[in-house]
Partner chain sequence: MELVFRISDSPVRPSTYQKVACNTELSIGRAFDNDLILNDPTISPHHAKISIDEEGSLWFSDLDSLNGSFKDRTKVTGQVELKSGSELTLGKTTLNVFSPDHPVESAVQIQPASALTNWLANPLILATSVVLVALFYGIEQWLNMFQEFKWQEIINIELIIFGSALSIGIFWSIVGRIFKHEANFKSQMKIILIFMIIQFLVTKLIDVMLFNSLNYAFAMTLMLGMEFILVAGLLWFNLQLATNQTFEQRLRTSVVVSAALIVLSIYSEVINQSEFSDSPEYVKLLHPPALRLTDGVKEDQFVTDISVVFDKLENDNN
Amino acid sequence: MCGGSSLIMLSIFNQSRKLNYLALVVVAGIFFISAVYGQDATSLFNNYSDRIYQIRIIEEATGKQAAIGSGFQINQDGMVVTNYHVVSEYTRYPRRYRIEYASHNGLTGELELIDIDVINDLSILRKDDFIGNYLELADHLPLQGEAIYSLGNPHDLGLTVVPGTYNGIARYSLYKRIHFSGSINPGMSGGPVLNAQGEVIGVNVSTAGNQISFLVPLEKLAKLVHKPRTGPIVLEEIESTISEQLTRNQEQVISNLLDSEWLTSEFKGAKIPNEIADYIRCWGSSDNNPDIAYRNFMSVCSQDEYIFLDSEFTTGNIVYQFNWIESDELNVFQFYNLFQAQIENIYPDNYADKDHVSNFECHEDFHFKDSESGEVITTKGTFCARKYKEYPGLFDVLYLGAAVHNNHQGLVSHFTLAGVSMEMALEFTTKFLSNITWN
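Quick one: this chain alone, in the form predicted alone?
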């Protein structure tokens, strides 16, 4: 998420230093807009400051803010847009928190949650007393290389503008995030990104630092804004709403993988799945030191994005990994100890604590497959699943396969699917195993 991989929580100890840093960012942003983009920085601030808010999650017991983000007015009906991750604590504990806005002129007030889209990290809020101006959605995305402007209200500095460049949809993006050349500052999550005409083309969502940030694109935002609805979201039913969104999304994602032809690649003495979708990347590494008595080769494939549910719970991950271990020097006992150590270091690739998921329940089985040389290779497979407590029918699934050949070569195969139905998980496991062969 913006400023890190989790919900932005302000550090009191570092606040002074951050305020100084962000003040420099504001000044630099003004100069950069005027000098490079030829825009009137004063007009840019004056034109839009009344339409952008700081969004605060307030803990009822203390009256203090637990999290902050940004939001913006999007229509005359009082509708305010922000990220889902900005308000996620409220959706989980609505009696413990409330949502407030702070305007450019220091006014504050409460906001009502209208709708959410957890897949695209969006929320719609409503400001009942709205009278004034609002931002308008653009008709289309900018051209590659056009100047765009990220706006937000971090900390207590007022409106901050970060100019940058539109670089199209990120190449390895499952959820079609915009690649923005500009650094989104902490607290700007949920703020608008405008084109040169002052129209919204996206929403701040995350940053990777070094002038690399990501935005929820116009299409996803427009769909949620224009979605027919009869009233605010029912907080007592919000878990079922999130469950429906997660289930629908993962059914589509996994079904597409099951229907596609998987690319495989040579991996030492085996063939394994390579990049099975255009949003998955594979990386390799090896431990091939001549001073040690074994060689370890690794291939890891994963998507870059995950779905944020709250600060202690992420889902949507697809990760698969292979380790090839071989040795001509170790005896049988030593090799099996080494092989077992590789297996024990495998864990699920998404984060969820005991409040969100059950313990894993596992089932072991043996799979027999002929190698290309005609030998029968036996793989011991362990299939583990843990239930989502709030979202019935969804599971995290961890599969681990281990096969040894001639007591000196071994292949460890592993995958994590987060937030899937059991039916989809079993179908994926079958296809995964069918795409692993020994030479």
Given for the second form:
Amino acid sequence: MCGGSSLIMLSIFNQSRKLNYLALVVVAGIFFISAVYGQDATSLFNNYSDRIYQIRIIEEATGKQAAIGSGFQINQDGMVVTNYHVVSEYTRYPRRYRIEYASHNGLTGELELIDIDVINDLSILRKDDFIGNYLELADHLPLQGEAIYSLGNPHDLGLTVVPGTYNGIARYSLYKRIHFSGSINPGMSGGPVLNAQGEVIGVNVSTAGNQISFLVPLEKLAKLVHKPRTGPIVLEEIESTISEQLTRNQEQVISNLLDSEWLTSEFKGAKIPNEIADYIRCWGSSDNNPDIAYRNFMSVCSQDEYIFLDSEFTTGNIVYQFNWIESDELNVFQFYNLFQAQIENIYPDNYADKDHVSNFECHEDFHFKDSESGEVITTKGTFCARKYKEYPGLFDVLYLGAAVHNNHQGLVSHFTLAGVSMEMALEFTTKFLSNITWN
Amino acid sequence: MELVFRISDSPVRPSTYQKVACNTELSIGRAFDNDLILNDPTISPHHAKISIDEEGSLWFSDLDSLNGSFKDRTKVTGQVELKSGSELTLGKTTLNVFSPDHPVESAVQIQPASALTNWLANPLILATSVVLVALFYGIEQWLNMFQEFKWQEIINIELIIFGSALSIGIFWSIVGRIFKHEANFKSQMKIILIFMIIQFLVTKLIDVMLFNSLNYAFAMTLMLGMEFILVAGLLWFNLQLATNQTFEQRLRTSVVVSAALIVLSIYSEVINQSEFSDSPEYVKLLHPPALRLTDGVKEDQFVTDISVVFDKLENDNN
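Can you now output the form predicted together with the partner chain? The one shown was the form predicted alone.
Entire complex below, previous chain first.
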């Protein structure tokens, strides 16, 4: 039902991930496109392949690679750009891993971590024994329909060029990811995407399969590359840096939501928040089978671009869902048993394990508001939160409400916010509740 | 001279007593020409004999029987002397030999249990409780079927409920048969069914209270407390019908057993609880508005109240 994309780093951690539903793209498609753009792709490949590296995360204990991705040199100081998710294991256990590069001609060497941007999934590394050749950043994005070229090392098969089309900023992208019509595959994460002039316009990051891929845009990359810094990030400060970036980002995203007027829509007997921001998409479905004695209508809205922190930990989701259940045939007790079944299982919509988050604490109570008709609408509300162990002040929060005021119809409302501060959570809850109204 | 034998040949039947007159020798076995005839296939036709000497002492000897004889659990070879009260085991039958002047325990005062038994003797009670239990659990199951009505599910639940009632009833009847020489099966069944009715009602009451107070820890405590009282009460009545225990003994047994059961269930809950859970714990109950006793708080108050969740998380360092 909901769209989603998976990261394209090749990693042993990927094997166990539930989230990874990447479909391998039909190989024939690549050949076809290669034929059309062949000329440009060939020269690009020949001219720039010496600036592109395979990035390997090597486990010290075994000396074997734990993850691989791609990267590229971006200035004469030896700065190499890749995705944050390529180096995430290293940032978490810097003593257990090291980062290495392998160049197109087989040279290898160690890389040092300089900086990270978890929100935009970028990291900057540096190689000491750099050579002068590097890729230039473009000064503007291409026009929609222009040919662009993704480079990287898919499935560890060797450096590959994938021609495709620039299709603007993806429509529902919170972090302004570029929609690239071309096939990027596991192992290409962190590789550059070049325009016809050979300038970088984005970084490979994820794919939704079937030639739909996403890139970190030029703007975010340029910002990180040009950020003034005195030296490499101190290993001990990686955690606090991530914490700071997450805190700042959630504050920005949630306060924008709080400041805006929410679009609401009629949903049976109630009015509920609809697409409250341009990056949020809503879907609907209903259980309208004449054989069953009730009807269940559902509206789910979500922001699907999660922030990758670890193979077991993602954050940044915004999800809210409503169910309207009604039945004239069921008696009141049966109806409430049905209604109860709707609230028995709530899960946060993000992904986290006990190394990263605490257990949930909940608060429950009835709360009420007056409807337009003057009737008092009472809702049984449950609010739960769990804290982030490494990033103090951040929480996953969720709310579940069931309107208990009518014998034959009811509304279940639910939202999850991942990685928000208490202040943002409380203000969002207030706004969420006040935007549910009754006819 | 006369000898009294207590014969215990089955764990589920009370022992019987038999008085046998004899002069110098008394024969025991399954054959009809014995003085004491025992109906036990593991006893030989002419199994053993007891002789009385001039001084009046009793001597027991085995007559080369198939399964042998035991006195106070030691195999008898040759002649052994018996005292009043000695225990003999022949085949699978246990005999105690007494002289007629052997002292007996004083009579047990009939406990007020008889009042309970009298009340329970009313046949209407059994009929009513069977009907109520069947109705309660059947209706509950029916109300849970919001998808599709299936007779099968109702029959299943009734089978489970009456099956467990019957097995508990049979268990206590056997206990009663051993300790009190009366099974009291019908009375035990009535007690168990009445307990089931009370438990059903209490569970529903707690459900409604929970729905209204919405506190998980409070709910669990209340639930366990009620369960403790109910189980102790049931045991108390079962024991009264099945044993001759005094009031204090009965109270002690029922409280201890009930507490042990509760502790066991808490323990299994604790060891089965995973250290980390992806899904929050909260009261997952919804009931019709008619059972909602409060409108709760205004929305803004609710939002103010939920900040306790964050306080709890901040104070918890795990």
